[in-house]
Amino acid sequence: MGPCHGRVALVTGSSRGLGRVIAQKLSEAGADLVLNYRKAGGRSEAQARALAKELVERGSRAVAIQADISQKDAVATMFQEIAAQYGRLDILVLNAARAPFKKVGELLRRDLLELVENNYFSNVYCMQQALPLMQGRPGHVVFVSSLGSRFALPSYPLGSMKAAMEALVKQWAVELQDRQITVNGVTAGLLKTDSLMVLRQYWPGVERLPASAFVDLQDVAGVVLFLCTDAARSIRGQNIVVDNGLSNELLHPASAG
């Protein structure tokens, strides 16, 4: 009987990294999981339906739906299954990223495209669809940001859609705060995940940083699970950022050794 019992929460891109832990904070809670991948019949699908099977097994509910939120009649489709799955949505968690690490002078149309689409225009038709299951109840959205929305980050031009979502979260706390809907972001600090991988390409010595300067992914989803529940219904269209601190030093990895 936890925070979030009863409730039925969509996390989008929750096969893996970040988005897979939040879903298990979340299912810890006492949430009913909507696990959402990208792309069929590959590595990401059988993650998430791995994942589903196992929250189902510690006796959640949880149900695992491709869909490539970038495309509105998927993202259409994917909550109609919602709706008869569950007939509800409480929670909505914006996790989903996709991007090219490229300098913005060398960006083509096709990647402007893609950046805006995967995570603008997605997150928008994530939200759209969703109000109309979280009517006559309480509700959370929460978007996942990262350090990019604030500094200058080697080719990650990922970080000015976050500066733009981080924007946009509180235009929609303005505007959904009578319908008791609130929401908010979490702007994560380095992480440990598969894209950490490819910014070592493009950031040499990211690895070399000292330990303190990665957040532990389970820290910035419990930060997203405190915004889920009803001891945070008076913040409204906040950031809030987890990073250790990184963000109050200057610190470069050279200075790692």
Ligand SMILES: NC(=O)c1ccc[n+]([C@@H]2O[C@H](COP(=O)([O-])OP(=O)(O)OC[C@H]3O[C@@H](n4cnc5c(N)ncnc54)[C@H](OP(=O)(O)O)[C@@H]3O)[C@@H](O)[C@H]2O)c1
Given for the second form:
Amino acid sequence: MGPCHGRVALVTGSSRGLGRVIAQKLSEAGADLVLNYRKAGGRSEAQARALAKELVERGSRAVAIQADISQKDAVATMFQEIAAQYGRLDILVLNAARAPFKKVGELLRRDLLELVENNYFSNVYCMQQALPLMQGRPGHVVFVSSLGSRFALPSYPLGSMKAAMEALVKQWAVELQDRQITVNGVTAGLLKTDSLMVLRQYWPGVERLPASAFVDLQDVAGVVLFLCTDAARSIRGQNIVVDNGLSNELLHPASAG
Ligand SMILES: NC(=O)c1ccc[n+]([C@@H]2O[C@H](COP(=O)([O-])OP(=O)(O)OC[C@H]3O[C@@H](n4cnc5c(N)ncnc54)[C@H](OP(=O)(O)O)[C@@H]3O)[C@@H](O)[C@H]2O)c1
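Given the form predicted on its own, corresponding form predicted together with the ligand:
Zooming out: every chain and molecule, the one shown earlier first.
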């Protein structure tokens, strides 16, 4: 009987990386899970299905749903399936992200569309579809952000979308105050996920940074879980930095070498 017992949670982009760890954490806390991924037929789908099976074997309810959340119709179809399977939603974790690694000056129109559609429109579509399913009960929404929302990182235009979403977190928190739905963000530091393998092409040496520069995925997921519990009901519209202290020492001489 964990703190999320009886709650239904959707984690976007939970086939792998941080989303997967957040889904596991919510399941351990008693939630029934909707796992979402983008790409049909490949490794991602296999991973999402394997995780759903694992959670079911441990006694939770869990389903894996393919939906490219940058597409409004696909989001609507995913929520129809959630309504059919569970009839409710209590927790929404907006974790999925997808973006080109390029300098801003090199962004083509299609890159700009990819940025906005996958990292802003997608979250608004999910939120608009989720709210009717969260009707009449307290609920929790958590957006997963990154330090790129406030610091310039190499070839990381995604940071500007994270900044926009962090502003939206505050807007939503106010709009939903009367509905007892909390909306918060978790601004994660560097994580060792598949993205790091891509990032190292644009940020030489990033993978050789000291271990302390990275934050444990479990630690980020733990804060997301906390924000999805009743204990956090008075935290609203906040973007909480979980980066193992990295952003405190960017200009500190001790971190220069
Ligand atoms: N990695 C870092 O260092 C870092 C640091 C701070 C914050 N973050 C943030 O943490 C979150 C997770 O990052 P990660 O590194 O774990 O990502 P990741 O390993 O690249 O995994 C991304 C997940 O999102 C899914 N996804 C992407 N676009 C989607 C779409 N349009 N519709 C549905 N699902 C989609 C992917 O599904 P497919 O596999 O099917 O494409 C995958 O499950 C992101 O918001 C990221 O910005 C990451």
